[in-house]
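Only one chain is included here, represented as structure tokens and corresponding to the form predicted alone.
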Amino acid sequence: MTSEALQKAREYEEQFGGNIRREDRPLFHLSPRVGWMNDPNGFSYYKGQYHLFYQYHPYSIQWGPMHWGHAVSPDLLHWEYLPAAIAPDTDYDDAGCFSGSAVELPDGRQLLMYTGVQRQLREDGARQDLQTQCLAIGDGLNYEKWTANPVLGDADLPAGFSRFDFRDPKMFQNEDGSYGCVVGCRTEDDSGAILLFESADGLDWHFVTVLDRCYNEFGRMWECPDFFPLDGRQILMCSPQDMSAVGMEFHNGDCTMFLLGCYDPKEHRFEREGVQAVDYGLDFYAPQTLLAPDGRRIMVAWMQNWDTCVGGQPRGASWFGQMTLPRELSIRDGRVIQVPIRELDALHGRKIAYTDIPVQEETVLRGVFGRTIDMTVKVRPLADCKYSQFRMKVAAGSQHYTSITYSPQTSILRISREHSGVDRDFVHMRECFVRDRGGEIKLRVILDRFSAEIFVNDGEQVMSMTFYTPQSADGISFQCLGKVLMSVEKYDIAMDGYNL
């Protein structure tokens, strides 16, 4: 039965999602049917297509009571909107629906997991939101809450656990055919841990143990968490908050880490063997992955930063948020590799390629502009010629650039929207070390409209941001200190059969 909450937020979405031009939104970029988007939900498989749930907030571009938004596609590109699946409509959730996950029933059903967020004053006047996991039951379109709502809470946390900060349920499946689920939670000594529960039926929870915790050695606490094996490796990821900046490798404020390990199933037991950023660049947070039916493990995430929602919004829009083109995980030399998904060559139009051109001045390159490409670039030194800085500038007008520099002396690279129309004071620029290869280097920039993913070196690391300069100016430039040989092969996109 469909809840007057959940009621309303369907026929908003309906009336106004509508509104919103296609060209208006990015291309190939989820981003909610109307209004406000952050995490993503429940991303799975499920009846031959892919699921992607969010955070909701239909009525306006901020942060609101969270609703669930639902989106399927049958390639992670061409995504067609579905009702909302859930809103805050229960003494248990009246604050919001937080961020969960889905696994399929072995009756063919879905389940949901989700945080509840009930209301609640303390006797000074303060407001403190209890958090608890629920559990919601559907067939990929309509859902019901689980009778026995909140299923895991209060009373199934270990000693010293807060249940004001115990949120964001990842649930996987065992190989015996039962369940996992990853939570975050924040704990005596006021830092973050991930904790794991189990249950036979995807319906009865019990805790099993902590995985790992933070001990204020990598932010404060731990959200969004997910945990998976890949390659060989066991794979601890989360979300910490308040982290402040470790070099490079982690930036001041919300973050995204992997911890690398190994794990034993029949103690519960993580042993953590390192530890690495997820995304280097100015826009990411709350990833979620999935295992796709061909065993790729697949993950995406809200490409959007919390300290830059205010003032870093598209002016008059009505719509806010949008997730990264998901990606494919893997293990190289002992880091994760993240690459774009393969479906993406499928939309390749146009082509265009350059090789070993010298750049030295700026460059312009005849046909290689736009704002929905994908677009790879080489650099590499002349033999008899040292460079001390290469340039590139993408979604460049008369106004307008966004940048992204290469310096070999120091295998830094950088990106930066300080000239992307942006006219707030937050941060516009991000760093971060790449391995040197004498002075080589190989940028992959997928460009949709309103953001930009740099794929380094093959994956090594990847920077994403988002910025909302005018699409006309969609020239790309280039520029050495020095003098290099470049190759380009540049993509445009093609959307044909776009659904929204």
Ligand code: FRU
Contents of the next structure:
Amino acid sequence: MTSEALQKAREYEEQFGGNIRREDRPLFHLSPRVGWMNDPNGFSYYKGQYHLFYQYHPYSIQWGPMHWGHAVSPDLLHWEYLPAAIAPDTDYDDAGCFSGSAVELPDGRQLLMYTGVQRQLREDGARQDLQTQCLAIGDGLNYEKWTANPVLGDADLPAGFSRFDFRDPKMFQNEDGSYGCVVGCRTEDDSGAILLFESADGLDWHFVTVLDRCYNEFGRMWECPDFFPLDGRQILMCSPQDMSAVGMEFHNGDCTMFLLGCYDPKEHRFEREGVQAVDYGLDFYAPQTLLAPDGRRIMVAWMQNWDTCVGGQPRGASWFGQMTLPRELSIRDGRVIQVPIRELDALHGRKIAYTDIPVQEETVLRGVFGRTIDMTVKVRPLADCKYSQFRMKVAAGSQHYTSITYSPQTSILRISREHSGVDRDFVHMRECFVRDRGGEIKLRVILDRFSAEIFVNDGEQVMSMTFYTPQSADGISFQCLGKVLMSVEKYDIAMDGYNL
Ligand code: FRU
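Okay, that one was the form predicted alone. Can I see the form predicted together with beta-D-fructofuranose too?
Full complex below, order starting with the chain above.
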């Protein structure tokens, strides 16, 4: 049965979602049907298509009582909106249906697990909402909240773990058909940990172990965990809040990291062996993965960050927040590598290519422009000439540009949206170290109207950012202090007839 709150949200999005012009949204990145979007939820492959739910407040472009928005896609690029899946409409989730995940039940139904947030007041009158894990079961379109909700709460937590910060269940299916689930939780030292729960049938859950703990070393509360094998390693991925920068790493306050290790499923022991930042850009948080039918581990994230929402919202917009391009994960040389999903290649339209063009003064190449493109730029130094900086401008017009700058002496790649037309003073620049290759660098730049994602050296690092420069600013230029040879291969992204 559809509750009043869900019915209202569905009517609202039906009425107002259609008013957003197609060209005012990203072309192939998912944006909310209307209003506000944050974390990806329930990212899954179910009944022949990909499902991507999202934290959703349809009624404004601000965060508010959380619903789950819903979209499906055959290829993770062409999205179709479905009606909102769940709304805050019970006593145990009256303050919001927070992030969670999806799996398929043996009888073919889809199971969602989310964090129910229940309004509560402390004795001193301050709000301290309770967080529990809850289920909803459906057919890929309509979902019923489970009668035995919540299925995990205070009583399931080990001593010292907080029921007020206990959220973001990510389920997965074990080889024997049973289910596991990782959930973030605050610990008594005011930092975070990831808890593992198990269930034989997906409905009845029990606590198993603490997989890993923060001990205030990597931020505090760990949100949005995911736990998956990857090329012989085990990855525990999470989004730490309140993280201080460490050298050139972890500059976003709310950060994301891969904990690389090994896992003994019999003893339920995760051994952490390494830590790696997930994205080095300005806008990236709360990633979640799925296992595709062909065995690929695919990750998507909210292409935004909590601090960059403040001031980052374009005036007059009726949507805010978007997902990253889904990325394929693999391990190379002991590190997690991310590349754009290969489905993007099928959308390659007109191709423009240049080989070994000398670049010095600001250079514009005929045919190299656009705001919905997949462009690979390879730079190599000349034997007899060192260079000190290579700079690319994208989304460039007479007044605006966004820049990507590489300095080979320091091996630092910098992105900046300072001149993208933004008129608020929040963070606009981010830098990262890339592997020194004697001045060579390869950058795959994906532009989709309001964003740039830069995949460095075949996915060793990624830098993601959003910007709202008018679409007429579609210029691209290259410039070098010194001299380099540059090759460019650019494809327009063609989605003719696609009408979200
Ligand atoms: C992460 C997060 C989650 C929570 C959701 C609420 O961005 O804070 O921990 O479930 O957002 O919208």
